[in-house]
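Just one chain follows, in the form predicted alone, and it is written as structure tokens.
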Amino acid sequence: MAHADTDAAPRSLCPISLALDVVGDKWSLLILRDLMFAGKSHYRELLQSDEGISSNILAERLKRLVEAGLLTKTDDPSHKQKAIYRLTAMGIDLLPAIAQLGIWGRKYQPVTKESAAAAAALEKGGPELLKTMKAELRRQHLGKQAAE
């Protein structure tokens, strides 16, 4: 896979400093949390999360996710102005480090019980609900089964 920033040479060849280069902003990330766990596929419902990410920089993170291998962008066939992203096999992969940040964010952030309900479910369900999740995914985004 081509690095995400293209014209810079990478920091180092240490995979958690590879992975930053493509996922290590906030906004990446929520992107990828709204397409794993919100169901959210469209340009306007990622625009409408409750963190208020900008028009802009919403469409330069998608740019960036398409470019780097983790979405895929597609016509929506019901709407000839609208685009559907979808995660693709190596976005997906990224549901176990997400879910991660997500039980660490419920244990030592001022989280409401509202926010913290799906940080705790993963947490309490573990590989296998990891495993189920990511089937369900594969199914969603990618339109098979898990092989896994």
The other form holds:
Protein chains: 2
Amino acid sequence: MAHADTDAAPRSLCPISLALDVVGDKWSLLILRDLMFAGKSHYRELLQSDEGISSNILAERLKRLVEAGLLTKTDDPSHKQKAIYRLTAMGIDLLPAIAQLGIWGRKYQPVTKESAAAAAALEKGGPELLKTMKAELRRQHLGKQAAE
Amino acid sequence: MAHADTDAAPRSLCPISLALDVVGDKWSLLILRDLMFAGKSHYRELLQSDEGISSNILAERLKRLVEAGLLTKTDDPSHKQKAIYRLTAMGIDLLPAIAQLGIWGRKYQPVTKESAAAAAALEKGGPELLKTMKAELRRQHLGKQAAE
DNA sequence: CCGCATCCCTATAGATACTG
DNA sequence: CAGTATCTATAGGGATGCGG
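Next block: the form predicted together with a further copy of the same chain, after the form predicted alone:
To see the whole picture, the full complex is given below, headed by that same chain.
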């Protein structure tokens, strides 16, 4: 069983450290990336990321992220089987951090042309573009459920 | 022995994923934080972080970060014993990402007043303040060695 | 002392196979 | 399809050793 305790005692009270206690692992930010940029919302879609996350890890991370308040999990009204994972406002607010990591990655790590283009646009667009993207994410993920 | 391979095959070509391959572990960003915000530069100082990193882990991460090009290691001219770790331009360019994580942490995780103040200043200051801080870091870390 | 390197041992991450 | 069970690999804590 071994339930994942979301609050396993913070390492320190530094905000950066606290943030890393939540998303400072190998996969969480990539899951959020797929929800933000790839428009994914189902377990199966998230399982098919390029990086190849394992099913148990994905399940555990999704649970953690829901418990931490970054995601919501609701039943798909059409297909009873599927669950829909959506970002909360708290999750959407990680967009700037993730975007900055992308900008850095594009600048210093060898990368394909296409992914470079997106990151370049982000860097040039700056805060304006981020605002636009956050507004879009809010519509998609928070849309019909208003608060929370 | 088991030398730390810096290039253990990227998980994907996504810039975000590539960035996380370098600094997406539990400690690297905290080490960079201490170099950026706490003005630390010696092994000893880094060992004394609030989060309590182990000596072997710190040594390994420092080596990794030097090999990855985020840090330089030079001998302290005064004390022959001590080594000095400095940020490279590549390391300094992670400031925005780290700052964004701090802003998020302050906003969504319970935090002390003092650490909140710094993060609040960062959020209000925005890109302007980041520019100032980066310039300062460049003077401190790249100062006398110009290029890299 | 300082900066690590090495061992040992535990905890957690993660791959694979399987189940409702 | 969405997870769970099982097993293995790796990360990491703590103590200690060791050259400079």
